[in-house]
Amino acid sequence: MKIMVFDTKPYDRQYLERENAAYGYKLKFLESKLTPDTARLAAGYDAVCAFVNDDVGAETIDALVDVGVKLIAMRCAGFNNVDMRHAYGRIHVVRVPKYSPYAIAEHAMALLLTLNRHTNRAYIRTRDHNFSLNGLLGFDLHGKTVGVVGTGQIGRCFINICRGFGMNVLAYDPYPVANSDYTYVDLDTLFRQSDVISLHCPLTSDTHYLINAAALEKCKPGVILLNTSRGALIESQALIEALKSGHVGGAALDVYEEESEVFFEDCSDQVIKDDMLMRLLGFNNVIITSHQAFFTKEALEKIAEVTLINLKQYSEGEVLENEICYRCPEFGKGCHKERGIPCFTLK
């Protein structure tokens, strides 16, 4: 089988070389984000594997039919930039569903901590052998109230966390976890209740522009935000809004609603014509990283290995175990898979 990677990156190609090693696939490895133009280079494979900030829309999918290409192989768990509905019926859609809860949890704990202690500023002070202490005043985590939006194996992990630093757990989940002992409470007791906010949900119609300027003005003044899930969940203009009134007391982003031209690259030599962007990272209350949560060596080499028992699965011609289509459970329609039938044959 032929697959033609996307969107990659030097440690993409090590970590799939590496468990392709036991399939013998052939691999192509392209810098280039697949979109629309760069689909017709897939001509002759019979996948292509894409990530988070690739175009997957419907004319990216019409490309990859016209030049017969059978699957597309996510390799992350988001896919919010695929049209499943245009996908369905004319080309497999698969994912890898989790690779490493932990990382990204543990990530959105670091910004916490970073932004509330200022080890950043910290640090770039006393290697100028500046120690003053001044404006670096941070607060206890302990007895402080944390609001989890969403408690999937994200949000769980990151709960743990919390509890381990003796803060004050409030979730919010449309579809709670059965018998947990979390404290359930609708959005707008999380909004006004909470000292800290951490976003760990998908990005859906139902989510889009979560935390907007309405939500925000239920916040306690000085909240802090957390956002390690997707860019879109945070209206930026409000929250540039509510920083600069002092009401939010600061913002902790790994993703960005605007990411897909910048996050991923080396951007140093250009001008940056994101204006928002630009204002969002003049803040010094303000930490963003470039959608790195999920990078640690364990991450990626689950990201690997189910991208590729994905590939071999639909090789050999079995049920896709991962692959996703809109009328999956989250779509309220059912799911095929639960009976191991195929969601769709190909037209």
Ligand code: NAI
Contents of the next structure:
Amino acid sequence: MKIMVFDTKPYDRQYLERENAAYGYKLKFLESKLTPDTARLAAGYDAVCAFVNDDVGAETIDALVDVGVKLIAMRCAGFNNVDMRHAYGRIHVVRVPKYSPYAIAEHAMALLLTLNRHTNRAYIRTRDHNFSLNGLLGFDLHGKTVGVVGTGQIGRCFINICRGFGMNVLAYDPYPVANSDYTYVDLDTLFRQSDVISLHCPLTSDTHYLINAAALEKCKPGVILLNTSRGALIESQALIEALKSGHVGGAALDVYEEESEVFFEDCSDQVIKDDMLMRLLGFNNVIITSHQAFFTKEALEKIAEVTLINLKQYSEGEVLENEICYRCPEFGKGCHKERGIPCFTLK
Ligand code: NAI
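To test you: the structure above is the form predicted alone. What is the structure of the form predicted in complex with the named molecule?
Let's see the whole complex now, leading with the same chain.
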């Protein structure tokens, strides 16, 4: 097996190489993102390994198929950047569906605590010998209502953490967890009653701009928004307006709809051309992290482990247990694989 790994950072290489010691596949690491132009570099490779901001659209898929690549191994859970319909029947797509839901849920809570108690500002103040508390007022999370959108693996971990803080939890998910003790409500009720809203659903055509001007209008004044899922769940321009008016009390964003150009990169010596991002960074009640919610040792170990298992299953002709295709109802909620049948067979 020859695998070309795109969009590689030193930590990706370290963890994938360590895991690959047991397999001995030929891994070629590239710093470049996977795009329609770079896809052709994978000529002669069996598989490519890609990440959240790679462009795995129709053009890239055509180029990969053209040069003989048979498998796209996403080293992440989300796959909104893959044109799944275009891939169907032409190239297999696997992912790492679950690596550490705790990593993301814990980061969401870290963001909420930072935003609410202003520890980021306090840290800078005291280092400058400014011991004033003015402007650092927070509120008790205990007794407040958090609305969790998406009760999958991460959403459920986040609910547990919030319950530990004594928060009341409302949940929305079109596929509620059976026999859970969650209080499911419709989205409107969740918007109207939540003090904090945390997004844990995938980005799909249904959830694109789930948080837009109309949704924000329904929210409680002072609502805090947390997004550790995908940037385009929130219409950034609408959020900016709601922050300017003071209707939104704060936003913590680990993802951003136009993140692909800057996130994961050191742009500290460049002029950032994205005005919307710069406007968001200008608010003192907005915290932006660079898609780092997943970034724990445990998550990187699991990502490498499952990616190598996915590659092994492909190389040994086994059913790809982590294959995804557009025919999986709601992408992954039960499909052919459960009956031990591949999503499709390549000609
Ligand atoms: P999951 O598949 O376990 O759960 C997603 C849940 O969202 C499911 O219960 C599903 O029914 C629900 N859902 C689907 N459509 C919905 C809708 N229209 N409204 C509300 N809920 C809906 O996925 P998991 O592992 O919990 O991940 C959630 C998301 O987190 C991923 O899709 C990914 O975008 C994001 N993520 C972000 C990371 C980061 O580093 N910031 C790392 C890993 C995942």
